[in-house]
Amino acid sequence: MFSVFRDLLRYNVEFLIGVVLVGFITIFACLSFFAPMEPAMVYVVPPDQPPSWQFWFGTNSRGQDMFWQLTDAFWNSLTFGLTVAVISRIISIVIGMMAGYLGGIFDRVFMFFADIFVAIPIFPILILFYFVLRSDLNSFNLALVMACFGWPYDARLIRTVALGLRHREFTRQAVFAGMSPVKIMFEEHLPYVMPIIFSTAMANMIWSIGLEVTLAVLGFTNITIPTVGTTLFWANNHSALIVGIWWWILIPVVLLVMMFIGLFLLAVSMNEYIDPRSRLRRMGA
């Protein structure tokens, strides 16, 4: 895996740019642990101050230092997206590899449930969960619900790779050597699907964070939890653009776009690495 990362950094400019952008946002989010005040507290600094040497990102109408408030918001958003990606990757790996390797009735049953989850409209379901849970809808509960809807497409992709690996010579040798199906799937086949898992995880983070921002801006999440979406919700609630507090919306949107572009470039570059012809062309072969 380290050799793959090294080759991508060396030969793929898109991957390098993606690492820089995502790394910058990650470091910025980690600064929340060094905040001189609780980022979620309100009316602790003078409100509506434009960006300056004292307040780098300005302050909002709720009396919050936007720099420290956004560090906490991006940390929560990144944690949320990573939680959705990890849980949905686990589901997609287990279902995709079992369906591809075992085949038969297992394949038909797993893909039947995958088709059901693909057909279910997720946005109305999330709004329904909001009205049912209300204040109990924390970030983990929302991430768990999203992860249950974020695995079908990726499970189908992993299944396709597992179908091809099932007939490879090394798989037959592993069967003759007495290895169990579980050991074959997760020791012999898993390394071949890791690039796919990584690229789909980046795309899944974009999807989950974007959906959370949409829900939060509309007020369908717990608005007391600082995220990028709730930051934009409060800015819209205080009519930030109308009263001229442009930094309350512009700065989080710019940082959010940087994060999305970085994740997108990581996903695209990894997808390109999966294709042997594209990889060899990058290396000059």
Second form
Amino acid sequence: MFSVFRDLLRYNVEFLIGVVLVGFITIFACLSFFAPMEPAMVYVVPPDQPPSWQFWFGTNSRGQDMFWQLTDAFWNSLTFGLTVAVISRIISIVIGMMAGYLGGIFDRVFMFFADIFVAIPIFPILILFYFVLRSDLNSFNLALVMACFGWPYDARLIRTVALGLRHREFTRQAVFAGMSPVKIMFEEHLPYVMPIIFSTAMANMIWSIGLEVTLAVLGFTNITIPTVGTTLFWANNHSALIVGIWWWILIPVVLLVMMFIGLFLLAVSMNEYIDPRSRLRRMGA
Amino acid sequence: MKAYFLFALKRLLQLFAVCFAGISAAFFISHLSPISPVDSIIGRVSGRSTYSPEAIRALRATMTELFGLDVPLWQQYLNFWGRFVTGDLGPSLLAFPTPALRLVMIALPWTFGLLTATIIINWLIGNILGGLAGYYQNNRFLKAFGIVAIGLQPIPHYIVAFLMVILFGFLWPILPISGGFAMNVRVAWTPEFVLSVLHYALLPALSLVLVGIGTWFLGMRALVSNIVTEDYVTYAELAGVKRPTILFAYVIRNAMIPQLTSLAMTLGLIFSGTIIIEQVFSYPGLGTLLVRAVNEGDTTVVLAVSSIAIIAVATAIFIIDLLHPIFDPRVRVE
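Swap state to the form predicted in complex with its partner chain from the form predicted on its own:
Expanding to the full complex; the earlier chain stays at the top.
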């Protein structure tokens, strides 16, 4: 595990940049625990102050210190993305491995459902959820709904790997030695699937955080929870751009873009690492 | 040919399954909600002025009957499908009593046009450039394009569209940032109207291209850079086959197949992106209609837009699947 990480850092400049960017955003988000005030509170500092030594990222028209407000916003967005990623990973691992290893009717039924889920456009469905739940649509409910839509593509990838593993020598050994299918799947096959799980988790986080931002900007989530999306929602709501409070929009967008590029670079470089041909080319062999 | 028909039949079944599952999900989500549309309407009506309790009760009874909520849920579900297959999705509340379906049908061509045009641009140009980048790996221009693509591709549609509005709407106002065509142009098939539509579509389309083209470019580059190490490519090179022939007939053609599958699989996502971009630019398509309907609390229009969106995306995926055998001869034989 550690040596993989070292190799990636040494041979893959994209991975290095990704680690730096994501690490920076993660540290920034963790600062929210040291915030001197409750980030959701309004009118605690003088409004509309440009960035200065006292207020690093300025203050917004709602009287919030942008620096501390954004640390909390990024913390919430990151935990949201992680929640979706973890839940949908669990679904995709269980379904992908079962479909691949057990095959037959399992395979056909699961993949049939996967194909249905892939084809349904999620954005109208999410809006529908907001439409019925309104402000009851908190981050966790939204994460749960999105996790239910985030698994099929990755389950297919995992299934392909599991299909290949089924006919390998060691699997037959394990079967003859009397290992149960569940044990084979999760003790013998899971390590082979792990790299895919990591790289798809990053892609999944980009997808879920991006959708959350979009929904929040339109005002279709609980807008009292500070996330990156709701920050932009309030900025638009107060016409920040027209009033000239550019830091209210520019700083979150720049940080957000940094986070997305970081996650994307991690996903791409891990993907490349999975494929031995491109890995060898990268190492100059 | 028989194999192809079987293949098409299987896909057709899948199309029906997707439409059925998706629309049923949309129905149940909108009907299992704890907030009934009747209550929200009564809340809005009685919020402005006071009515007698009898009047409210009468209104509630009328509305419940109008929405067909006075029967059990399974009955409502059957009724819904019964009306759905005849094309009756109920009246809209936004523009009562215009049928919700008509509002959707007015908006659909705009979304369809924007989506089709940008998908074709993105897919073709992204794949060709990506193929070239995978084959000529030392080309500076293609390398630079790859870096730009990596930078733009992960950014959500909304943010890119928003930056476009800031750039071309506030900082350097040269392009229209809102609407589908100029206000002073009459809607008819005149050159003036068509030009105006194209002019107004420039920014939404540009945003979609900026976000979308990178996916295909990067995917194709990765695929091609793996295919060029295959033995048959080396053999073709040694045998003196012309490089453009190798690239287009041997390499890109093979890489097109997974790219086509991937287009079918990401179409739902691309559609979601498009309706967001429409909303940013107030483009008169499905996205703008959907957001307006949600803000106005119009259940029938929200359900109608979702259903039509599900059908449209599923049908598009079906058509792409049917195109598969053109690129992949194996599908024809099997």
